[in-house]
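The chain that follows stands alone, in the form predicted alone, written as structure tokens.
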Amino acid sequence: MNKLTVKDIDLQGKRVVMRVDFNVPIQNGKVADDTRIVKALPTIKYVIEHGASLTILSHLGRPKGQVKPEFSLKPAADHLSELLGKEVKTASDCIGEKVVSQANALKPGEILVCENTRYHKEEDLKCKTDEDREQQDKFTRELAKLGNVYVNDAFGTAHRAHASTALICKYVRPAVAGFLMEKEIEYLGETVARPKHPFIAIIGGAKVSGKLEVLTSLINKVDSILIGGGMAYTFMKALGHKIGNSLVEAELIDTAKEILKKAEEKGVKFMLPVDNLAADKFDNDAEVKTVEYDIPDGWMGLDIGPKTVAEYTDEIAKAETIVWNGPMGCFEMPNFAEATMSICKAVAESDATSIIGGGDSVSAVNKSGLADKMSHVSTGGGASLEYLEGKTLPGVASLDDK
């Protein structure tokens, strides 16, 4: 972790503009699932308690640079109030002489919480021409008027070169990490970076075309690697077994094949699905049976078996280190969620250091009612992906170094 911090600068008569991630899910107006606004909490504290006013930004959801009450962050600012027991004033809009006479007008230890920067099509434009170039600068300037003190906690979008996560940086000095950004840094840089062994990592999800990249990064560095979800189905076609009507990237036999060539040559163990639950039908009410290894014309698997989750838990109770992204099977149905509770249950008894990351992981992890025995339960989704793939994010880059 080689970037400055919010502790490493004097904050007092400040004015903190503030990234954090408050995509959160809203219903009937309310925020149905506060993690990550909780997970800002301590930066937001330290930064009001240590003399200087506050000025959140933040997206939510893809109003696609158009004005959408139901992405509007008032729900979200109400529940952060709420969260700490003070007044949270909001704008009408994150850019503007009005909101920059509301932020300038902050005394110590008062925040203020823009409305969605993605009401805006310059936040997160992909600019192709000179002219989208200018506009997206234009709208950063305006951005960067909110504040003297830049702090980004918002590692979910920290692989985005966004206004708002990366381009501010270019006003604002100094441009510092908040307490969330700093841990995610520490646990998935360093812990990858240096792993105690075994490391093992446990991959899952639909698909091995979302995970390509961070498979082929782990294979130089882990054990083992244990397989799940319906990605599993495609290194079983390219082993030659039967699959049914199991989820196949057809076009992508030939690349499971040289990955599972490539682990061989490291010597990483790459443990697939010894057995399945297979449904005659994508339905939670679909008739189900355990077969193992081939499974016949007409069904699907929808879950790994309890040999395989057996074998899985005895691999993970060797581990020092783990990394787990991606389901072991389609867990939002109850009827295929009792494997991915299950390696729930083996990494929270485990003593290795534990790292859950992607959106799906950690939706299971918190249904499981373990989070709080993981190490770390990352709020990254796509940024933890890459940063795992070795990538260097924007947001993380454009901060300033110790």
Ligand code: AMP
Second form
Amino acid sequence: MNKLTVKDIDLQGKRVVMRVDFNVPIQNGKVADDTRIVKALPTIKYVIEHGASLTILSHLGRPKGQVKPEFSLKPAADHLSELLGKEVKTASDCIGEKVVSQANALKPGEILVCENTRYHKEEDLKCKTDEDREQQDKFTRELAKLGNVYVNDAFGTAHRAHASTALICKYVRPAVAGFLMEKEIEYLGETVARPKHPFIAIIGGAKVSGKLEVLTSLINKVDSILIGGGMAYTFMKALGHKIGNSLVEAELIDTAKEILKKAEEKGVKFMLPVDNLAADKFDNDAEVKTVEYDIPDGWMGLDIGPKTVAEYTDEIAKAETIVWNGPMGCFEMPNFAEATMSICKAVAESDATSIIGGGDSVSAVNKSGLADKMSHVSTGGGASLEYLEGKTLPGVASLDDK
Ligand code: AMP
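So that was the form predicted alone. Now I'd like the form predicted together with the ligand, please.
Following is the full complex, with the preceding chain placed first.
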């Protein structure tokens, strides 16, 4: 990993300003799922245990530049305090004299959680004019007053060039990665750049359009691609199969053909479902039948079938590196979750380095209870997909090189 991390710098007596991803669900004023807070704990603890004070920045939800109490980070701060068993101070804003003096007054080991960065529209302003850029720069310089070391542990927003996720690095140095960020870069970046073979990609989810770039990028690196989910039917149609009422992107059929051709040229084994669970309506209680290849009129493929699962399981067993993004079927409906759960099991049982690349496949893996059997379950939805697509993430690029 070519970026500096918290371990590479001296934290003693420093004022650390750290961007985390505390974008957690809040219900009745309490944190409903603390996964993201728990994942930030190792870096938080490391910083305060190494003699620095810590000011935390995060966004929560989309308040769109307005102060909306339902998006307050106060419940997250209270929850952090409970998890750490120590006081966590809170600020009513993330910029301004008051919060700067609160940050300055922190003693080594003390923590301050600022209020939602997205209460200010400048945080994620889509700058069109010089005036916009000046406004955002002014906000960024205000944020920079909160510390003399910047740590980014918010991989989930690393694909955004926002004030607190990337632009702040212009004014606070050193700018280093936290442990969570380091792990994401290591797995999604390094492992995928230098994979052990056989390297397989399992790609599912709703549409080809959402996964086009990741498919195009991975096709140059992998030995096989296993396709599931709604996107399979655009490929099936491209191959001349009947797909009934299954999800299809008619405008992408030619693109699907090109992808299939490219896979053939590159010697990549491109696996598509050989059978499907077809339903007579998009409903958990629909009538269901297993069909091979062609889906009759009036029916729709909502999950890959048992023969496909068996073929994919065999392929997974041979892999040394696995990247998985997107469910194999409509796993939110229990009657169409079986294939996704079986693939979870197959990946969990494999000895390969397994990377679950964000989004709904992460929910599926968490649902399966097998998350700890995977090498890495990414915390970033859009960010992990963009990283797998081979894009540069502003939140990573802006950190100091080793
Ligand atoms: P994505 O965000 O692209 O990974 O897509 C995830 C969504 O795809 C989930 O909500 C699934 O229910 C949906 N999905 C998976 N398989 C199918 C299918 N065969 N037909 C329609 N939607 C599907």
